[in-house]
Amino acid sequence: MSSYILAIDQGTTSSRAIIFDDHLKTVAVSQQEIPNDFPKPGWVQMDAHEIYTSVEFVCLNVVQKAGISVFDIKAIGITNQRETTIVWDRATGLPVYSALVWQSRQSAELCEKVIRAGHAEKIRKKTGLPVDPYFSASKIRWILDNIENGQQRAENGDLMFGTVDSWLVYKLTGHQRHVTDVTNASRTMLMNIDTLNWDKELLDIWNIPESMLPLICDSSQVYGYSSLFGSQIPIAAIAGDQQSALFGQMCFDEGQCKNTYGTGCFLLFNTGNKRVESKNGLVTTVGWKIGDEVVYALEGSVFVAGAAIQWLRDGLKLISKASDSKEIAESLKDSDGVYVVPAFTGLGAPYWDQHARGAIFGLTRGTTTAHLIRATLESLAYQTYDVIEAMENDTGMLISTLQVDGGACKNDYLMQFQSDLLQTGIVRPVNFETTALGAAMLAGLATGVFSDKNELRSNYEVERYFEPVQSAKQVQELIAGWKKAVKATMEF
């Protein structure tokens, strides 16, 4: 017989649950999307009641669809947006406000009023975060600020916070476990990312009694059981997102990276046992926490990957479907000097400059539609040349291979552009659904369905392989091209 792993993958668009066997297959997938609210410019909320209802549906929806019986289902492994913020009563169990989202930016004056006060340093120094609104601290300030009596009754030992991993676990548990793991904590701008605990001093920075907070935990181990299927089922997983693909593309090892293209692109690196103080504009974060075992991350973002082929299927018109942009693009023998910096939201890591804006350079009588798809397609791997770059500054270790996933990597001739950028191997797994994968996989060694890591490593499967065809010589003149359109774009 066989034994099933139920993942729940909480975005924040969507709730998704996936059964994965024994074999880490996938079974079953069932999916509703979410609203989000947006009251104010730059606010982003969601009901934190339709977070959960939204989970609620899909896993008993994913169950009927495969077909299986509840009991043959060992655990259940969480994996979540990060950093997304909700607060709720201890007594009633109810949401106090709207859930945070990790974008809304409605706490950006809290974060500017803490940096004027000088604890900017410090606050990186434990937490390895810059203070930005991102993070769940200010948020978790700005809804007892603007609740009644907010404060006093947080301070009474009334309410409770969680990141939206928590808010699960004590919805699945019926009320019985206030709990995260050190991933979403690392993320809170509260926890110490060297002792792994609350810290205390970061706590009176932001005014918030630590009677609040969950409990901090791996993020493999049995936290409590749910009975949403009329029998009790351990929860033994929660990795946020971002740190559960990478551990899902069996990233186990220092120096070892993966790079998830999105809307925009989050790479993380693993970095092994020892945390890295980046000076690039690298976010230090917790990979995750098995046993004695922890594992730290390097994290990088590129804020517009796949939304820059939106913009030209959608804001152009240049395509009409995203996949176009393969055929274009090699339908040409090079970008004929043109290059598209998406600066749309401003540049990420390791810019970070927020005035910066989109531009186009190397314009000629020449220039057609198709090379502006294909300048467009390959901004997506200069930008992770970039981040990866510094990331090996960082470290001072080289990447052997780039693990890759999400929507974009389908594009082979993006793939194939991207490993000659980097001169290494890019390997495209055969299961694209990573996050969820990794939080089955951390789910099963806590309960027994895999014996360790290096079963695990038995189970993946790896679709293509890409190897680098350029030169280095021609990609430094193709990176000193890019280096001088982004270097343009952020003087303009």
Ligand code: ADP
The other form holds:
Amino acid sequence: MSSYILAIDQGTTSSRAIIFDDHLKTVAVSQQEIPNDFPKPGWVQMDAHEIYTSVEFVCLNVVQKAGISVFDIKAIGITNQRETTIVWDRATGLPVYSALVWQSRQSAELCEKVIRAGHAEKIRKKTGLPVDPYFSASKIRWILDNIENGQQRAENGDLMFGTVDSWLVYKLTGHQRHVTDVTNASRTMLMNIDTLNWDKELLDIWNIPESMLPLICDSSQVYGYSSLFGSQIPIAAIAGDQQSALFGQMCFDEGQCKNTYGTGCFLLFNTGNKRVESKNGLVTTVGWKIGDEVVYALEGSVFVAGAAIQWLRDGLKLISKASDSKEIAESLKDSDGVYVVPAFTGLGAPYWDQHARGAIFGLTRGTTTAHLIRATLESLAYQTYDVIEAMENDTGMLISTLQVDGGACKNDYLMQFQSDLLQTGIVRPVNFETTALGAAMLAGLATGVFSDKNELRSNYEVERYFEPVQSAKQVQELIAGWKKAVKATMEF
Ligand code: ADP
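Can you switch from the form predicted on its own and show the form predicted in complex with the named molecule instead?
Full complex below, order starting with the chain above.
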């Protein structure tokens, strides 16, 4: 008899459902786009009802596409956009406001108030996070302040809060279960990442009643059953998208690191059972919890990565498709001292300069568009290098290999250059769908489809391994030039 796992990957721009077989091979995929609303500058909202109906659609559709019997689906795993905040009415199950998306800045003033009140250090100690509208706490506060009698209704126990995972489980179980997992809870700014419980002091700072909050669970366990397909299927995994990708990349051991090269880059570094406090502006987060095993991670992101390639294509019209950047970069023997710093929206870790703007350095009479293209592509690797350098400084560990995924990791030139800069190997797996894969693996572990991590490892297939070809000395000069370019950008 066959066993399949249904992974739901609920993202900011689309919902996806993927059926994996019991060797983690993709059987079918269904995807539906979902619109975002931008009611005011800096605000980003989604319709929570639409989030759920899109998930329902892709789940039903993917089973049809796969042509399998629903009785062979052994488990459902959920991975989701993190921090996005939904508040709904306990009696009706209806959202009381749109979902406030992670990018949304409408609660910036509330964060400033909390910082002015002197709580930032305490919050960072307990949660590993800087006070920022990005995380859920200020978004919940904002919703309670902006609906009628919000605080009163919350205190009466009439409202429920959830990140997208909680909302989906609540809907999929017919309003029976109100749960989340440690990875999602670690992004709310309300969970103490040492105790893995909601923290009374944090709740008081934001004045949020605990009765609104879901039960915090492991990332791999049966939370409840969905009757979406008629039969009862266990929902057996929940993990935030980046943590799920870390697991999907099988970065099970301390010191392992993955980078997703998408619009931006998301790097996660497994720090084992220790939480590491960053001195370089990285976030400390929970990687996963399975039974007694708790794994922590350091997280850093690059705001503009693949987006810089989109800029070459759509803004400057220098290339017609993103993948052309590889051949063009390879047509030159070197970048001839040209650097592009794509600080279009400021610089993230480890520089943290929100006022910085992009710059090009090292132009000569001989500079061509090919140099600009190559330097832009290389900027993804330099920015990744900077984040990994910060992670190595924070942990005192050196990464042995970097596991990669995301759209831009298909670019061989970029991967080779990344390997040279880091002087480490780069592992590119056959299956790029590491986010959904992580959720499927966690769900399979909870339901006996997989016996342990070793069995999971045996299914990992490397598509290509990149090894450094330039010497450490050669790249040191390149890196020194990049650092000068970043410094000059910040001073401009
Ligand atoms: P996201 O999930 O953030 O939307 P994806 O993982 O789908 O992103 O990756 C798309 C991004 O990767 C785009 O910004 C695109 O410019 C970039 N990209 C895609 N293919 C390549 C390539 N071959 N070389 C360089 N960049 C690429």
